[in-house]
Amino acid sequence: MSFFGFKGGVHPPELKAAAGKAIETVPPPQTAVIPLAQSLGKPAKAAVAKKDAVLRGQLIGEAQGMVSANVHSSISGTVKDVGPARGPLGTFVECVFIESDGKDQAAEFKGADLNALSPQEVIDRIKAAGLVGMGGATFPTHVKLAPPPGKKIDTLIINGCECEPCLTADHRLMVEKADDVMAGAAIFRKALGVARAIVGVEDNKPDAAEALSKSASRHGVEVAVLHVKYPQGAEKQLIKALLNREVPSGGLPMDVGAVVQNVATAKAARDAVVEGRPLYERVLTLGGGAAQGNRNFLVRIGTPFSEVVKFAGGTKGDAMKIVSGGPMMGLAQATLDLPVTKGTSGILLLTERETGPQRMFPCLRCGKCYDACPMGLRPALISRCVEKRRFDELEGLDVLDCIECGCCAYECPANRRIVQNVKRGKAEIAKIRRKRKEKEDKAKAEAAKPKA
């Protein structure tokens, strides 16, 4: 193939430590906290009431909508109550609380060939299982997989680049179950209906690349290798990379005749339809320099931040700082006492030397932050509008189409904190929003009352 690459984007340092160590399984825990609230979307409805006996892979929690995930339990056990506790953005959503009976036991899962199913059938199976984006986004997958009339698929694109700093999770995942990915890969494909499927991975992970390419022509589909640059694994800087495609602002993957899906995700979809289960564990990568070594751990849905640690041995010293994700988009975290979602694709113990505080300058007005933005942007303006508060300028300036990637505060020698901003600014727009449609639906209903 060909790659056409994508404007922006940074070279950090890839503190790639865990890619050479096997995935190892933490033990379920004794109590599993499950958040109903596990997608981008409409949190689902809890399916089970306290004392309720479970098993795992069974639904405790129904989709509502359109975008929205089912949610499974990751134990057998009792139900010992619903309530809010806190989740990985810092806000109390409403969880499954499930005390462990220590026998571990599963539901019946039924698989299916996936010949014998119709596209449809196949996209059933993917969201009766309860499948999101696995890389971070946690998007609901039946979702990207029924584009609307009008949206003509050509292309499928499975995600392995893995482009943050620290996390291996995807890299093991390729390497230790290439054939699970492609055959997911073959379901994605079925599902859309499209005839070509490309899997990109990034240079630096020759033996993932290897192990895919084994059995890439087992399943129709390619393998694409691709310089390292992050964010890489962005879906846009992906398709552009890959396709030479750029999707419009505003835009979505589908507007040019893609959709791009997570390996981890393609993993998952393979268990899914061929085995029926459900998705209620999860592969990441527990690193930074407070922790007992780099590893990869297969942990169930709802286990502790607290229980994989220990499970790794501790800590070695203090930790500064604590991260679900990645260095550049991950979120800090007040507490290791938060439970492992669908969404976690690592969990990073970080020193004062690796984060310690940093002095904020007055902008330099040096551009780098302009040429380092993947998405065209201008980070520092954007910025400054926020901390005068003149919100009312930020729709011109496309802030929507921020990708949080985090390339300008990277490469801002003044220590900006320019994704914050951009964080309340996106937030900011959706009040002037809300309150917009406030006035024209009032507009409108006046407009319709009888006149006297």
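The model shown is predicted, which means the values in this text are computed figures rather than measured ones. Residue numbers count along the first chain shown, from 1. Think of the rigid core as the biggest set of C-alphas that the two forms share within 1.5 Å after superposition. First, how it differs from the form predicted together with the partner chain.
- For residue 17, a C-alpha deviation below 2 angstroms is recorded between the two forms after rigid-core alignment.
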Given for the second form:
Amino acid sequence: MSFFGFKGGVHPPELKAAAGKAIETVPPPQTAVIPLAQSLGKPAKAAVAKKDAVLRGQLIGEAQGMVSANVHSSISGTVKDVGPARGPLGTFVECVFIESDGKDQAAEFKGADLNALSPQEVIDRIKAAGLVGMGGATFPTHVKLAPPPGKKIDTLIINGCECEPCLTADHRLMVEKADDVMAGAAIFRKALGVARAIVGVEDNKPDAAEALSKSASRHGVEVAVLHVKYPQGAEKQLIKALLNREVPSGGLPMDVGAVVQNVATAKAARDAVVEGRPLYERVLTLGGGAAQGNRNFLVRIGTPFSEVVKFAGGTKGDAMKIVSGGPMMGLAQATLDLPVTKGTSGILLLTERETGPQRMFPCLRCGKCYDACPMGLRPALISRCVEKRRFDELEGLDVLDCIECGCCAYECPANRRIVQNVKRGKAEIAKIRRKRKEKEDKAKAEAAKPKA
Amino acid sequence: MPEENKDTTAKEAPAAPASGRKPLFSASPHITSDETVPKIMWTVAAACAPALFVGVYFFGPAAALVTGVCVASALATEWAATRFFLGRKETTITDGSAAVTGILLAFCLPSSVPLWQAAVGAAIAVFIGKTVFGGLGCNIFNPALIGRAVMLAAWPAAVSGAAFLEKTASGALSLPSAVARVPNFVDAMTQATPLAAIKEGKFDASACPSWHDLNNLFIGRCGGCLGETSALAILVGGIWLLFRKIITWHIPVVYIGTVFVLTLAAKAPDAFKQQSMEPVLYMLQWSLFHVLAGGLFLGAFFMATDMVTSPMTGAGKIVFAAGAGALVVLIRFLGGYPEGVCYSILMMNMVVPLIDRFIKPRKFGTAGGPK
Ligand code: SF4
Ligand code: SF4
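Let me have the form predicted together with the partner chain next, following on from the form predicted alone.
To see the whole picture, the full complex is given below, headed by that same chain.
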């Protein structure tokens, strides 16, 4: 299969110490803290109340509106409380606290035969199971599977790049559950009604590619092996690399006829459709030099980070940084007192050596960030505009196109905080636009008044 | 103690990892490349070593002394200027940029320059060339070249190659005898601009530089400034910088290439008029002479490639270098100075903001797609 590549990108050290480690299961937690907001869009509404008895896989949060996802209990026991706790973003969000009864009793899951289901029924099952993008973006899966009528989708892409350093959860999933992943791809394909499905894997995971290839023909899914480069797993870059199509600025993959789903989501879709099992656990990687052994774990949603770390043997030395997700795009966390959610692809305890030099210098205008930016932006300029608070110039610099991949800041020899500034810049643009809109609305209202 | 530490962490799995230090809480990415500003600057400084060795070999210890004085003066100025002028607490002399400025300024001075003038020049380079603009990263012009330009205006006799070569010719300087291998050209160049000389018919075909001359120029066995004469030594350092990804190919290749091609074109009329040798060879040898003579290699690999004062994009760098190459040829053939590298770069430095404004990377999503 031909391969088109994409411009820019970087080659960070892989740090994939857990690549050869089979997935281990972390025992269910004593108390699960399950945030109701685990996806982009609206948080779910609590479907249980204090003192309710719940079973594993039982619905505890109902999706609200279009872009939202159901939430299920990950253990059996009683609801201790519904209230705020630290969520995936490190901020306090509404969570359901469930005290385990130690029995880990499952609710009744109704499986189905894919051939007997209509595409809509497939999507309904996926929606009911509360699937979200498990690569970290946490966009509700069922929304992606139901493009608006005008959009013609011709290709489904399953993202097995896992281009983030440290993370190996998807890798292990592809090696150990290749057939399930492929079955999941076939499920998505049916839901979308497309003929073509491709799994994109980077060539640093030959064992995964091989495992997938074995069941490729059975499910009629292609496997494409791509040259390693970060951020190949970013939707827009992956579509470019595989199909040579560029998603227009401000557009979505569906604008170029593609839908991208992550391999872990594909596996979850298979569980949801074939077994009727909702999404209440996920595979993640515990990584970083300050974690005692880097391994891959199957963890129930709602398990505190600290318990995963404890299960793995604790910390060693000092962690310079705690990160949920990958080292390039993950979120720094102040504490390990934080539940695993559907989007948690990794827990990293990075040492000082891994985080690299921190001292900031003036921008040298070296242009490395320009070359590294896969979106063709001018990161140094954006960063400077934000630093100098020249926010009105930002819109002209296409800040909103930034995918926050971090390539620019990774390469920057001066350690400019480019991504941080980009985030700030995006917020400032939103402010400017809001103000402009208010002004326009006011002007419109005023113009309409005398006539009336 | 470490044992104990491990124990507690394993048992209690505290919210924050051992020893109570708060984890760093900053935006992604959480890892960065090992490249840092000081690493880049000190690598550039180290890449100057081959040229310095050759300089000392041909011009004697004076070359090392001038370089040392320039570096010392640059560092001292940097320290004082950032502290008292910019009012910064953290010293910036360790970032290496001042040292590089000192070395590069020394490289475009003759080894015979009075040391106090070298020291003043380096101070001017750092202060006027960089600090007054706001320090590293803010300057528009290459600081070393600012230093040289000011010195050339202040003490033309001591700094310009002309005076130096006159001295060489008169034996005032004890140089290895091999230095004067290409004297006819260089002398001629210092008296009149080559193009004018050609128009006057001063050069006949026999005046074409021989392969032997070119070889000497390449190795650095000729008169000139202390760090610029050996194209070979500069190439060694330059290739290292390319390899280390501190510079890109754009500027050196296009800069030197432009000078080469334009000289070819400029020499063509004569080449076909003269009868004593193959026109093509005549053109080629003249072009190589212009490429190897003077400070073109030093300029192309070490000066024009200065990150701060060159464009950000590859395409921008090509425009920048082509412009500088054209200016070198214009200055050498039509201008009043025998050498054009310094001014060509300074002039192109001025248009860098303009280049960067118009030559941008291609934005993703503006091409391709099925529509
Ligand atoms: S500007 Fe945005 S898209 Fe470009 S490299 Fe930086 S983070 Fe990535
Ligand atoms: S990589 Fe850093 S130093 Fe280089 S131009 Fe970009 S912001 Fe400036």
